[in-house]
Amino acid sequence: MEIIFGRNKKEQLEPVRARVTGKIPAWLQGILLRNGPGMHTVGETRYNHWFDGLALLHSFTIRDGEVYYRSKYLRSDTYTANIEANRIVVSEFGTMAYPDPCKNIFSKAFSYLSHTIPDFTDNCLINIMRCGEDFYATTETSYIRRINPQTLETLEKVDFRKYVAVNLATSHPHYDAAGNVLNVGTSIVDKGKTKYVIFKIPAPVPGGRKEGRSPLKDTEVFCSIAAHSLLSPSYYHSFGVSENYIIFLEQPFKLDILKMATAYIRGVSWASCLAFHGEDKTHIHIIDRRTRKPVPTKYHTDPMVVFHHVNAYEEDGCLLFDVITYEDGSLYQLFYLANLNEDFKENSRLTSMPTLKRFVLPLHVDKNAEVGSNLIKLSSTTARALKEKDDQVYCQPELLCEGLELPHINYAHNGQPYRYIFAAGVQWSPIPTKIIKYDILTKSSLTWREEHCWPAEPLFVPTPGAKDEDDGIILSAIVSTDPQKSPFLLVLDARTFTELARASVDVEMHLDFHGLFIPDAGRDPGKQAPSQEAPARAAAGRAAPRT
């Protein structure tokens, strides 16, 4: 465990060339942009849990076959201040960071009169967002920095809280066919109320980037959903989307503001304010697009946590959509760094199984229908909608497998009905040790797997003209624990999962998060301005990022 999550990892600021085997088609054109930590330690300072590394991004170009690869730290304010001082001075989520302790008594005073209502840091480290032409490196809290995906340079850094009213935000937003980017985040206690805001950012005007105007400035309420509680809202990573409908998880893993706001002066941090509470529901909220509001029945189902949606689609009058289910909130808890050690095997299996649900929601329902009767009739699903008192509905879900996690569609069917999932298998840990294609449909399922290798999430990119769901490759970055084998992109065949080629690096890879695909970018790598085609492209819904 100490090769993948306790080193610091070094850039590789000038592009690499990789050594393939095999054959890449020759269709395949573009940049895999890539996003994750990798700095865990600051001169004598440790970060406690890994999600707080510093971002590194990584990119793999590719182009006639051959493939560049090459790695640079985010220039964060968040970084920028800790590399000066030599030392962590600004706090993540599962690390506080203190003022030197050779200020006075004054200057610690104001430290903690600062954090009650905390601004948190811009080491954007999971996902990239695409927003027009630009890109921007993401993480959840309100700032997001542009960066040049062909050089990795960090860009301007920006804040949410300019264009709309929200302290955190999703790293996993979501694309429609005319560009528009939809995203979800939390305004606290914001004129005595606590709620969860939609927001879209409108496709950008042609030409607008060069007259200097970011579609941001054109960002926009969508829809609002007051929280249960002013002081707990719900915590969340992702959202769904369907042709109608947006859904909303309220899940009962919730932050506690309150002890979030004297957490600096408690000397602990953030993420000890986060907490799973078993006795509460999950409420799931459903937002009509048309109308831009929650539809008048109230659904929930049993507590669980939900870290990423899958897809959803409309069917026969009902919601179907699938979601990678916890039963608490116990996995953010086993990537703490002190349980990252020799142990590890053994820690985790203190963690739930990830497990693939389908839940099925009736979009009406029959005001006659007896108390307690199902109100689904598709039978394609064992999934079930119990009728309750005062237009609610309990919901219960279909079990379609276990074992998976960081799912990736064929993004041209996101919101519509579709088939396969590509994602992250794991067994006896949340670490991915192989690759899985599911088949909803047969429930059957293709794999991808080789000894001491630690695939990151997997990214489907459709072949061009195609016309099946699974006609594409398969892209994930491997990082191996053996020392005699040297990292590698992965390109796989999407229908058949069997290997067409490999791009091995002599670097140090780090285990990332998220990322996305740049069709037709980067032909000199490095040094090539973004391609205007593929946002466009991307707009369509061919090859968007996936939650």
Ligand SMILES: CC1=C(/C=C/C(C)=C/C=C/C(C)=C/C=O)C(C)(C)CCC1
Contents of the next structure:
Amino acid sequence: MEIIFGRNKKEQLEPVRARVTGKIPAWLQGILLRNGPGMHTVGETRYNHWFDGLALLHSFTIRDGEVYYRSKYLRSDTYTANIEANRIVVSEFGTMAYPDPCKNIFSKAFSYLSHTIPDFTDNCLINIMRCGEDFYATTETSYIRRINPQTLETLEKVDFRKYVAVNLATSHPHYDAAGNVLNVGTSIVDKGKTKYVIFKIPAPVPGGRKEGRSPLKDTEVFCSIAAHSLLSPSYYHSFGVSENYIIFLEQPFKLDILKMATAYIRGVSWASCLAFHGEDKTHIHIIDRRTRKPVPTKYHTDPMVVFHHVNAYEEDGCLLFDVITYEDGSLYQLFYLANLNEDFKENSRLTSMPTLKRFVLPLHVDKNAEVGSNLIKLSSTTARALKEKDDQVYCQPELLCEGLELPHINYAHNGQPYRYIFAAGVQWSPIPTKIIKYDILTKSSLTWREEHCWPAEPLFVPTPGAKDEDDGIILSAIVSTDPQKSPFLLVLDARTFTELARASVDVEMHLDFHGLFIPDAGRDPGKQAPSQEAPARAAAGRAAPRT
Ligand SMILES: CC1=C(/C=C/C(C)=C/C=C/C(C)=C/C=O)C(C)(C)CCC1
Ligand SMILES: [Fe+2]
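Moving from the form predicted on its own, what structure would you give for the form predicted together with the ligand?
Below is the whole assembly, all chains and molecules, this chain first.
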């Protein structure tokens, strides 16, 4: 584990050609662009948590059967300030930093007494967001950094707060067919209110970037949801969308705002301000995308913690959504770097297994239905929704499968009926050891694994003209802890899970979090697909600009 978490990774600025074994399909042309932490120490100082590490972008450029790899640290203001000071001077999720107060790194950074919520880091290490022709590295604060997907250079810093009142925003936006981006963020005690804000970044005007127009300027509030508690909004990492609805889980895993406001003077991290409240329920908020208003029914379920939504769709007057759930908030505790060492097996044991669950909500509740009756009549599921008094519905999910994380689907089916989930497989620890294809219909799965190999989130890329949901390939960057084995890009046939090719590189590669595939211009694998009409397709499949 030392190889993965202990060392700072070197950048690979010059593209290095990979050794390809097997055959990469000729149609697969583009860039797999990914993000994750690569530097865990600066000078003599070290971060406490894996999610604190400085963002290292890396990419696999796939062209005519060849693969080129490169990596580059995101030149965030956080990175620059740390490197200049030769120590950690900006606080991250699990590490509170104490900079020289004379050096003001961020404008409002340390005016803790006048601002309840401090300015957060721009170390955007979690994912890549696509916004028209632009790509951004993202994290969960209000900052995103535009990047050049070809050279991995860092471009401007964008603060969502300039356009919409959010202090935090997820790293898992959704895209629709028109190229609009939908995301959700938390607005903390703004005008005496704490709310969750669903916001939309409209599809950019074609050619707008050339005129210096950023689509972010047109960001608008889609809908907002008042938080149940002013001083303890929920933490969330993603949300769900179906064709007509948005699903937002207000879960009992909460940020304590008063603790956050005093964290700096108390010498504790942001992570210590997050807590699971097993005594509270999970509120399920459903927004109608057509009216931009919450539906009148109040849905709730037992306390749980969800990081990743998988998908959602509507069927026979019901809204179905699939999420990976935990029984408590212990997952993030397992990623303290002190645990990710030789005693990893003992220190990082999962106490709550990630469990794929299907929730089914009745969209129209019969006023005359008896209290206590099950409102779900679908034969395909055992999920239940029990009528309670005062328009309330208590949801009992169907348990589908255990041990899945970092789920991915064929995005043409986002918000639509679907059958397959591609995911990383975890066993006793939260670090994935396999890649899984789970078939929701047959409840069976296919697995890829190899000794000493640690796979990243698998991404699905459809074959051009594909008719079937699983007609395509799976891409996953694999890190190896066997010194004899180089890291590689794995290409699997998504249908059979057989290996089509691997592209090995003799470089240090980091275990990443999330990313996307940018098909080459004119070679959009989704373009000819019949399922093209599915609402979410276009934005996910549009080609990258050439610079
Ligand atoms: C800095 C910071 C945060 C950072 C959270 C991060 C960095 C979460 C990473 C999650 C990952 C990587 C999940 C993987 O699936 C909070 C808690 C939002 C709020 C306070 C400031
Ligand atoms: Fe995630």
